[in-house]
Structure formats: structure tokens, C-alpha cells
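Given next, in C-alpha cells, is a single chain: the form predicted on its own.
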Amino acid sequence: MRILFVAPEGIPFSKTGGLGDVIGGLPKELAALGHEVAVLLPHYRGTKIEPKIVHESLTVPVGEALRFPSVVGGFKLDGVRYDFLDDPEYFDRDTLYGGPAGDYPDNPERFAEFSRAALEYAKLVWRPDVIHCHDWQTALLPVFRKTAYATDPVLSQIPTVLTIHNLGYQGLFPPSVLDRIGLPRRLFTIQGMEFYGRVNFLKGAIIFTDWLTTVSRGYAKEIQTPEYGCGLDGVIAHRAGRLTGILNGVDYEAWSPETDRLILANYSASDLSGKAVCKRDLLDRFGLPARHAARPLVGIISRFVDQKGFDLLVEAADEILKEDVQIVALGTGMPEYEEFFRKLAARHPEQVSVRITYDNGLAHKIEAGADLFLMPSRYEPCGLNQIYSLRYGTLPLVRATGGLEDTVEPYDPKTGEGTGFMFKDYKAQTLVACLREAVRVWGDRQAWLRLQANAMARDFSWRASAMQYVDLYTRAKKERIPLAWASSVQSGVGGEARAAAESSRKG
């Protein structure tokens, strides 16, 4: 099968979050299974490639204008073909989606061009059997395919799959954006792309794509509820027959303590001596006293945003520090949380240290050197760091939500089984109580070693997930949604679309 991935980021070329890791891992595993795989990414300023021309010029309407981006790349890495859409005016920028002042104001045009160019690429450069899109930045691809390209003899035969990595990011813009990107105003209806007076890119894809996936079974269920559906729960629930949750895998070639080149000492489940070396190194890197190495060390690697549960940590921090733990934190995000960590470290210089940045080398050192890894997320579609932590014997302390609940087995004091620690209620006191239990178990050396052995034995490699995607692609080829469905949405009389929209609006 020929599978085309269209994504706004992917390692090793570009990354802001977990989506980049997925695009670096899943295509490689599909190629290892014998499939032909291509990945199309924007050519950003930070994309370090030799820009060999693959296709000189694509003709891409964006509103009333025509743009002529080229395609560069055409090389293979780990069996996967990589191509890049090259339009310096749109993508030759310091960052991917925005700067200190916020999102780039022309993001709708940038990613409308990218989505439509990907369809031209599929016609003229590399013809796939299925197109796999990711998040709101490529959500217009299924919309364009069922509108502007509805009668195209090539593209009408190619199904689309959309993966929602995080429903909290939907691509919301004013109604005028439809004219700017070249979509008809008739789509601005409750059963189309209208969302409380704005245009919602992701909603358009949910309606128009052939199949939907999200990145864990738990999250697939959660986003059909008002609590986690971000206003789209009704629309998603009405497409539940075309929705599946497939857990993200991880790349153990990059994330394994036995082979990791970014940590001071390698180790394994059968010989954990190197982990103690990594802990001392981590304390040194963060400027915390080595004499406290016998205390539990809590690691945090995250975006500092509400979704990740940092409001709980703000409330719980003083009680947590009474447990005689140390905390190292790495990340960037909302200014109030960055400032919270700075002030906490200033008040407790022997217990807390923070680096307000993203540093891959330090991330590896935290995974290897910490004892506990803290993820108190309000919601978590999948999460990767808790999976990395399992492999490194760094026991996750997580909230029971989404992919965290799917991947971490909570400690059972009666049997001694489990792979980490979990709390359910989104309250500071339940977080503190869970951490106290973890510290208590830390004091029982044999119980802790057993949990580490359990955690390090878990396998979340990409193979099983990739095989599930292959099954889904096969179904997508056989069971595309009919063009009549798309036509009914555009004309404003789609019964299923109307019911979905009304259900969501009532919720």
C-alpha cells in the first residue's frame, strides 16, 4: 500500500510537540512492514536539508490569488520518502506557528496552501492509496478534497484519514477567512464549518474526512463527552462509527536506557547501577545538592500550560515539598507558570531547579536520572513522556485520563503490582496524597524495584499500532464516505451533519 502522511511537523526535521514524534515514528514502522510511505512537510527555516528540486512549481489557489510553491527533498530516511513544500514567504520563519506576539496572522493562508498543495502533490508527484492528515493545520485537506476536488477523477478515489492529536487546538478564525482561503461561504453553517460565529478548520475535517483516529482508546471515548469534547463532542459522537483510538507508539531506538547516548551511564532492568550515576549527573546539571541523592527526585518535562495540570501543581507545591522530595523541571509555556517555577526554585534552591527551555539532551537526562515523573494532566490525548519514563524505570505519577490511563498501571499495595502511581479527581489534595503514597513506596526498596522491573518490561513500540493503522487504511479504501454526504453539507440540508451540529450546540 502507498501511504501519504501530510503533517505540519515531524522529527528529525521539525518539532514543537508529540505530533513531531509520531511523524518520526509511525511512517518508519509502516515502511518496515513493507508499505511505500511518503511524508510531506512544510520547508521551514529550521529544516536542515539539501533543497533538491522534486517538482518545480505547483499551482495552488489561495483565495483570489495563485501561488506557485515548489516541492523539494525526494530522499529516503529509514525507508520513508520525505518531501517538503517550499514557499519562503509562508514558511521561511523563525518558528513554526507563531512568535512571542502569538500565532502568525496568516496561519489560515499558510496551512490552506499546504493542504491544497498536498492534494496537487498526490496527483502530480506521488500518488497514494490513502492520505493520512494530522491536526488542524492539515484539516482543510479533506474539506478541499470533498469540495474543490469533489469530481477530480484521481483524488475522488483516494480516501483520507485524519488523526486528532489534541482536540484543544482546532484552528478557529473569523468568517472572512473563507474568502481568504478560497472556500465557499455556504460552508459557514451550523452543519458545516461554523462554530459559535467562527470558522473551525478541525470541525470541517471531522465532517468531511473518511475516517477519524485519535491517539489513545481512552481519548477517543473522552472527546465524545461535554467535559473533554471542546464543543465538538456532538459532531464527533455522530461520527463515532468512523472513529477509532490507536495508541501512539514510541521509538525505542531513541528512548532506551540501554543504548541512549545522551545519558552519562547506560543501564537495564537487570543492572540498574547506571541509573544512580544518571541521578547524580542530573542533580549536578540542575545545580541541586548531590548529598540529597538519597531523596526521591521528581522530574517534569512539559509545556507549561493549563492542560498539563500546572494549576494543580501551583496549589500543591508547598505540600509536595514537605515530603522531602526534589524537583527538576524542563519546559516553556504560559508566562505565569514559567514565573511560578522560577519563584519556587528561588524559595527552595536546594529542592527545586528549573530550565525554561526545551533541550532534548536534558530531557533524556531527566528520564534517566529522576525517580518519579510527574504528569498531572487535566487531559492527555496520549502522552509520550510517561511511556519513555516506564522504559527508563522512572515511575510515572499521572492523573487517570486519556492515554495516561491507557499506559500506566496504578500501583496496587495489596499485590505489589503496577507500573506507576495514579490519581483520578482533578484536585490538589488528591495529587498530594498520590505523591505521598509514591514516597512511602520509595522507602520500601524491594517494592520499588519490583515496580521498576514491571515498568521497564512494558512494550509500547510502534509495531502493534502500525498494524492497526494498516487495517484502518484497508477499511478506508473500501468504505469511503459518499460524495452525496459532502454535497448535503455544502447545500445545508445534511441530515446527519445537522443532527451532529445541533447535538453539539445543545451540549
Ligand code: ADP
Second form
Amino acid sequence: MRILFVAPEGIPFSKTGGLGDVIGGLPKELAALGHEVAVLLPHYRGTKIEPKIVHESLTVPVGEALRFPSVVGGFKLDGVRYDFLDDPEYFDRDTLYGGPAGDYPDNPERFAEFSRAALEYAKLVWRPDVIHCHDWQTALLPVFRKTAYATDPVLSQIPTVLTIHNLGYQGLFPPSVLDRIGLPRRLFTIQGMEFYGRVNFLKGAIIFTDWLTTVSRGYAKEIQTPEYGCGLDGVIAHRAGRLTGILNGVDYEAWSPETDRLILANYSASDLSGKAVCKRDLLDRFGLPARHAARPLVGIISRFVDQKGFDLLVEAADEILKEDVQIVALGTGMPEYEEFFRKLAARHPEQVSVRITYDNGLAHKIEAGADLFLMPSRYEPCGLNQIYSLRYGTLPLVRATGGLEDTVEPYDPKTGEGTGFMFKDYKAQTLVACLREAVRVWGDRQAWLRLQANAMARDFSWRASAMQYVDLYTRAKKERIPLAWASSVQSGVGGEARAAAESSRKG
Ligand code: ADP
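Now show me the form predicted together with adenosine-5'-diphosphate (ADP); what you just gave was the form predicted on its own.
Following is the full complex, with the preceding chain placed first.
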């Protein structure tokens, strides 16, 4: 099968978060399973490639204007073909989506061009059996396909799959954006892309895509509820028959303590001595006294945003530090959380240290050197760091939500089994109680070692997930969209879309 990935970021070319890791890992695994896979990404300033021209110019309407981006790349890496949309005015920028002043104001145009260009690419450069889009930045692809390209003889035969990596980011813009990106105003209805007075890109894709996935089974259920649905639970629930949760895999070539070149000493489940070396190295790098090495070291690697549960930590920090643990934190994000960590470190210089930066090498060193990994997320579609932590024998302490609940097995004091620690209620005191339990287990070396051995033995490699995606692509190819549904979309928005949107409002 020929599978086209259209994504706004992917390692090793661009990354701001977990989506970048997924686009680095899944296509490679599909290729290893014998499929032909191409990945189309924007050509950002930081994308280090030889910009060999593959296609001189695609003609892409963006609002009133015509743009003529080219396609560069065309090389293979790990069996996967990579192409990049080259439009310097839109993508030759230092960061992917925006800077400290906020998102780029022309993000709708940038990603409308990218999504529409991807359809042209699928027609003219590399013709796939299925197109797999990711998140709000490529959400317009299924929308264009079922509107401007609804009668296109080639594209109307190619099913689309959209993966929601994080429902918290929907691409919300004022109504005037429809003219700016060249979508008909008739889409601005409750049955279409209207969302409380604004245009919602992701909602458009949820309605128009043939198939939907998200990155864990738990999250697939959660997003159909008002608590986690971010206002789209009704629309999503209506398409539940077309929604699957497929857990992300991780790339153990990059994230294994046995072979990791970014850590000071390698180690394995059968010989953990290197982990102690990594812990001393980590304390040293973060300027924390090693005399505390006998106490648990808590690691945090994260975007500093509300999603990740930092408001709980703000409330719980003093109680946690009474347990005589140390904390190393790495991340960037909301100024109030950066400030919180700086102040906490200033008040507890022997216990807390923070690096406000993005540093992949340091992320590996934290995974290897910490004893516990803290991830008290308010919601978590899949989460990668807790899975990396398992492999490094760094026991994750997580909140029971989404992918965290699907990947971490909570310690059971009766049997001594488990791979980490878990709390349910989103409250500072439950987080503190859970951490106290972890510290108590830390005091029992045999119990701790058993949990570490369990954790390190778990396997979340891409193979099983990639096979589930292949099943889905095969179904998508076979099961044509019912004719009535396709024609109602061509003549506006109706049928399934209307019912979906109405149930969204009720939700
Ligand atoms: P999300 O995608 O919501 O940010 P995930 O846990 O799914 O969360 O993925 C985060 C990815 O980004 C992981 O690979 C993590 O190591 C990486 N990461 C996040 N912040 C940093 C940082 N400050 N420095 C290095 N890596 C980071």
C-alpha cells in the first residue's frame, strides 16, 4: 500500500513535541512492514536538508492569491521518502508556529497552503492509496478534499485519516479567515466549521475526514465526554464509528539505556550500575549536591503548560520537598510556570534545579539519571516521556488519564506488582499522597528493584501500533464513504455533518 503522511513536524527535520516523534517513528515502521511511505513536511529554516527540487511549482490558491510553492527533498531515509513544501515567505522562519509574542498571525494561510498543496502533491508528485493527516495544521486537507476537490477524479478516490494528537489545539480563527484561505462562507454554520463564533479547523476535519484516530484508547473514549472534549465531544461522539484509539509507539533506537550515546554510562535491567553513574552526573550538571544521592531524584521534562498539571505542582511543591526528595526540571512554556520553577530553585537550592530551555541531550540524561519521573497531567492524549521513563527504569508517577493510564501499571502494595505510581483525583493532596507512597517504596530496595525490572521489560515499540494503522488504512481503502454522504458534502454541509454538529452543541 502507498501511504502519504502530511504533517507539520517530524524528526529528524522538525519537532516541537510528541507529534514530531510520531512522524519520525511510525512511517519508518510502516516501511519496515513492506509499505511504500512518503512524508510531506514544511521546509522550515531549521530543516537541515539538501533542497533538491522535486517539483518546480505547485499552483495553490490561498484566498484571492495564487501561490507557487515548490517541492524539495525526494530522498529516502530508513525506507521512507521525504518531501518538503518550500515557500520561504511562509516557512523560512526561526520557529514553527510562533514566537514569544504568540502564534504567527498568518498561521491560517501558512497551513491552508500546506494542506492544499499536499492534495496537489498527491495528484502530481506521489499518488497514495491513503492520506494520513495530523492535528489542526493539516486539518484543512480533508475539508478541501470534500469541498474544492469533491469531484476531482483522483483525489475523491483517496481516503483521508486524521489523527488527533492533542484536542487542546484546534486552530481557532475569526470568521474572516474563510475568505483569507479560500473556503466558502457557507461552511460557517453550526453544521460546518463554526465554533462559538469562530472558525475551527479541527472541527472541519472531524466532520469531513473519512477516518479519525487518536493516540490512545483511553483518550479516544475521553474526548467523547464534556470533561475532555474541549467543546467538540458531541461532534466526535457522533463520528465514534469512525474513530479508533491507537497507542503511539516509541523509538527504542533513540531511547534505550543499553545503547543511548547521550548518557554518561549505559546500563540494562540486569546491571543497573550505570544508572547510579548517570544519577551522579545529572546531579552534577544541575548543580545539586550529591550527598543527597541516597534520596529519590524526581525528573520533569515538559512543556510548561496547564495541560501537564503544573498548577498541582505549584500547590504541592512544599509538601513534596518535605519528603527530602530532589527535583530536576527541564522545560519551557508559560512564564508563570517558568517563574515558579526559578523561585522554587532559589528557595531550595540544594533540592531543586531547573533548566528553562529545550535540550534533547539533557532530556536523555534526566530519563537515565532520575529515579522517579513526574507527569501529573490534567489530560494526556498518549505521552511519550512516561514510556521512555519505563525503559530507563525511572518509575513514572502519573495521573490516571488518557495514555498515562494505558501505559503505566500502578504499584499494587498487596502483590508488589506494577511499573509506576498513579493517582486519580486532580488534587494537590492526592499527588502528595502518591509521591509519599513512592518514597516509602523507595525505602524498600527489593520492592523498588522489582518495579524497575517490570518497567524496563515493557515493550511499546512501533510494530504493534503500525499493524493497527495498516488495518485501518486497509479498511479505509475498502469501505467507500456512502454516496449520500459524499453528495451532501458537495452541495454544502448536510446529513451526517449536520447531525454531528447539532449533537456537538447539545454536548
Ligand atoms: P507533548 O507532545 O504534549 O509535549 P509528549 O510526552 O507526548 O508531550 O512528548 C514530548 C516530547 O518532547 C518528548 O520527546 C520530550 O522528551 C520532548 N520534550 C519536551 N520538552 C522538552 C525540553 N524542554 N527539552 C527536550 N525535550 C523536550
